[in-house]
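This document starts with one chain, in the form predicted alone, laid out as structure tokens.
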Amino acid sequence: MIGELINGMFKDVGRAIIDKEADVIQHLAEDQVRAGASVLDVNTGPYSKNPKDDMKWLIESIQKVVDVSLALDSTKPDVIEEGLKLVKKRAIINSTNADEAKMEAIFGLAKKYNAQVIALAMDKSGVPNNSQKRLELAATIVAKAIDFGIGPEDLFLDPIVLPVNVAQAQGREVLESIREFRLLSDPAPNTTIGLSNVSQGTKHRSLVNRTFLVMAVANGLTSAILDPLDKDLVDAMIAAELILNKNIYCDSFLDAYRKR
């Protein structure tokens, strides 16, 4: 789980910034930590005025409470060698994409500094309407990721899921796309999404998120940015997994999963 709650997009993430209220930030991070994050995105936002500033505030603030890795999240590499300079164990960058160009910055810097990457499903043309142009895409990244001597292991191959309310259809690409991707490589990469786009406009959210999760962890997902704070999600996630005999069952599995 990647909490997802640290972006600057929130109001009082936004706020907490600009005012530099290091003790909003540090709640969010222990409570997603307390909750069963093992990484926290770390996004400055939109609206930054001085994003390498900012995520060096965010980064210095949330370690001083927190001992997790750090995903680093912006589209301005130099923003993410600024936080890569700072964090205390391996972070991962968010993110990059197919677009050559792009792949060199960040594969570039992840060879640096020894951090995993999350790589989106897409180029310059936008997000793909088929799984078979999304595998394309992924293998284009997995083999551009091995020429700077980063293994697939370090990868975690985004497909983008898109709001079901706009691109209904888009969810069963998603979810063969996250089967195909784990048959990419052996070993083989890691897979994630930004589960709440799934529901954004929707007016079931948790409903939506919850569903969407628990599909995709049963078709190979290995990692997902969410909310850890939404109990019956996380609830959902462990059950799903409980299943699929990735654990042994018990009457309190969910307290058991929790305190391991």
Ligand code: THG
Second form
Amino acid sequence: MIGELINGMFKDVGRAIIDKEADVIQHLAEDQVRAGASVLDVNTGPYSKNPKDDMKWLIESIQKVVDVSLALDSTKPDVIEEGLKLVKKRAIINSTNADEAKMEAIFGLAKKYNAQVIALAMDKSGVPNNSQKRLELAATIVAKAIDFGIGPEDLFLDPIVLPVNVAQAQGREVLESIREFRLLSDPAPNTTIGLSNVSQGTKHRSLVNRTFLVMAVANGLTSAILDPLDKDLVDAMIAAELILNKNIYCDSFLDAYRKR
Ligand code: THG
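Having gone through the form predicted alone, I am curious about the other one (the form predicted in complex with this ligand); can you provide its structure?
Complete assembly follows, chain above in first position.
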């Protein structure tokens, strides 16, 4: 569970970043970790005028109250490097894509700072509209990572989830990609998705999110960027892992999972 809530795209967070209200960020950090997130995504958002300074401030604020890994979410390598200099725990870079120059920059940073990497199955021409093309890009990414000495265990392949209201045909393609990405290497690479993308602009967001998450987990998904405070979502995830025999059944399996 990678907590998605520290993202300047949320109004409250965007405002907290501008006004430097650390307590808003710190509460979000504590709440997400308490709900079971083992990683927190950190994104300064689309309105940040100075993303390097804002990333720095976010990380410093977060690390005063929680002790978890951070996923440094930015399209700008210099913003990511600013974060990598500050993190106390091993970070995840979010993200590279399959572009040659981007991979060189991001995998170079990952090596220099011993970070893991989320890699999007897209390139300059955008997000593919089928699983075949996603798989080709993912294979390119895995090969390049290996060139840099980054093994599949330190790679999170992201097929890129699109909103179901405008890209309805892509749900199946993404699920197929999750299944196929596992076969790219042995050990299999990790996978991740930006789960909430699927429900952007829809009604019944929580229902759409948890239904998609369960289907993705059934297809082998190993992590997700999601809202850990959505209890129904996390319950569905725990139940899905139970059905897949990842945890031993007991009547109190929800509590047992949360206490471990
Ligand atoms: N892959 C990777 N990283 C990602 C994404 C991805 N990072 C960002 C995003 N996608 C995942 N995080 C979010 C966070 C919030 C929302 C969706 C994905 C979201 N926000 C509300 C909305 O847009 O409707 C904001 C509402 C508000 O303003 O309060 O849904 O795919 N690697």
